[in-house]
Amino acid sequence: MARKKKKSEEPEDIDDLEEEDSLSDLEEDFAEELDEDIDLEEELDLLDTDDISVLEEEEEPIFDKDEETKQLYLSCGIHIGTKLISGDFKERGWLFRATNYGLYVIDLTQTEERIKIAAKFLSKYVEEGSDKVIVSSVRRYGKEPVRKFCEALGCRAIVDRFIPGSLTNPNIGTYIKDASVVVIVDPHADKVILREAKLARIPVVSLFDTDDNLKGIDLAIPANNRGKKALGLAFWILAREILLELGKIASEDDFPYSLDDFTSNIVPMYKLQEQ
């Protein structure tokens, strides 16, 4: 079917630090893909891209923080928005430079205080074994760690077809009737559960991309919300700093969890083409 002019795909792995001209092969795949046709399942999934280098910061650093942190946030393309910017994620300040070539990046400061924010907020709520925290993905890059993270806190998990009615129809068997707050990927492709979260006038926290808009969303967090390491290590971080927030682990090290456990094991359809 012929497609819509909606979000543009964006990098989800990088694997070293370049010049900013290493971007000018992720910008012709971008047009390459943007000239195609594909249904709307294939556009919600927007495939990972591997093999791709990111700009090192010339003037300023991206992330004041140790090596290894920064390391682990760069290798994973949290801070690689898209080629589009809206006017709320403009105005919050929360973009950190734009490219040469168009592509916008985020500001990792940013992302993670708004981390910490969401995790105050969120830890109020969690309750081992309720409704009160639904979180929801309808990425395929999402589910696995949108279920990892409510088995670490005990939320429950949304990751297939959400039903409407589901938080505004008490006549229906799939209405959650204890459910306080809302948690998902991704406004574009969440929004079936994002309409029905504000009839319901049920607070929502939401990753939030470069080109994303705040009509709905209570709390956002911007981070790339495509790519499959991206949300590993946004759901991995913001799960730890919430049984931090709750006295339940005395320090990081203490996580149970990988990051590897948090990240999708789905192998993107281009690759298997590759084989």
Second form
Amino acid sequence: MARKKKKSEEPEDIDDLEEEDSLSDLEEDFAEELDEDIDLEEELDLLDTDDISVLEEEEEPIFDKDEETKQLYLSCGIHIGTKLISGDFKERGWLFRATNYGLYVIDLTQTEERIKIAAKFLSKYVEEGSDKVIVSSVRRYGKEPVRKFCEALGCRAIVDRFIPGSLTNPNIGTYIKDASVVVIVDPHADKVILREAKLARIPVVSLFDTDDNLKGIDLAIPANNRGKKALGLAFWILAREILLELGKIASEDDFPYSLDDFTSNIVPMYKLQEQ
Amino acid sequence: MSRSNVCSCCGRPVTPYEAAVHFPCPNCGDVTIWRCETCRDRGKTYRCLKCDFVGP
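Okay, that is the form predicted on its own; can I get the form predicted in complex with its partner chain now?
Let's see the whole complex now, leading with the same chain.
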């Protein structure tokens, strides 16, 4: 047994020697690196200042403006569509791709471009008379964004039930005279106001998801119209761009409302059940 | 003889009794776009003569 142990120890000794050599090489390398580090430290000491704010100001932003807005769009999920796709949506070329699990994704560049065009279009009507612009949402998540949008621009918001005849029947109390343009969130949900706008010959601007169709719509904005963050972002950017077009604010930073103001505070039922 | 308004989608003259709509071009704002009742119902595309904007 003792011989066997000796035999087994011999190769280990050779390995140990090799390891020692390699360790000594590593130590030498480390010593050289340490010398370099010292030089770097000396250089850093020269740059070292007591005032930290000076260094913070000199830092360049990681993202440029376009990249930042793109990240904002992605974080709010404005590009996420549904598992259904309509022929109208497909024909217009607003589809970016379809995911492996069947969800269709909207092209962000088209969304951004269309929001700017819609802002340009709506600014003309807001300039003529903001109370003649009607913004409607039957969806629960769209009520808070619509309220804030109308607060910022002075438009007329319809967030409760739309009483039939409000645009066509002058004999009822809720009749709105001389409406110039109608903005809706979802053509499926707001079908009553869409039908009345058609009869009253009023142009319609609408958010347009992958499963909607263009019947009765005069200007569509391809965007997710189901998520509360997406709806908040869409109306927040639209309001900001309209005020920029009108010249009421000088830059994007001057817009007095934050994105959280436009986002609905409603907690979904499934989250309440989890709690 | 006054010139009648023409639908920007189909090119037909717009009759006064139909539920047609007109609005300035959303992109340039210089050209007035007319959409007849049928084209609006069917969601047909319109094109601006000046800036080539395609809607809706």
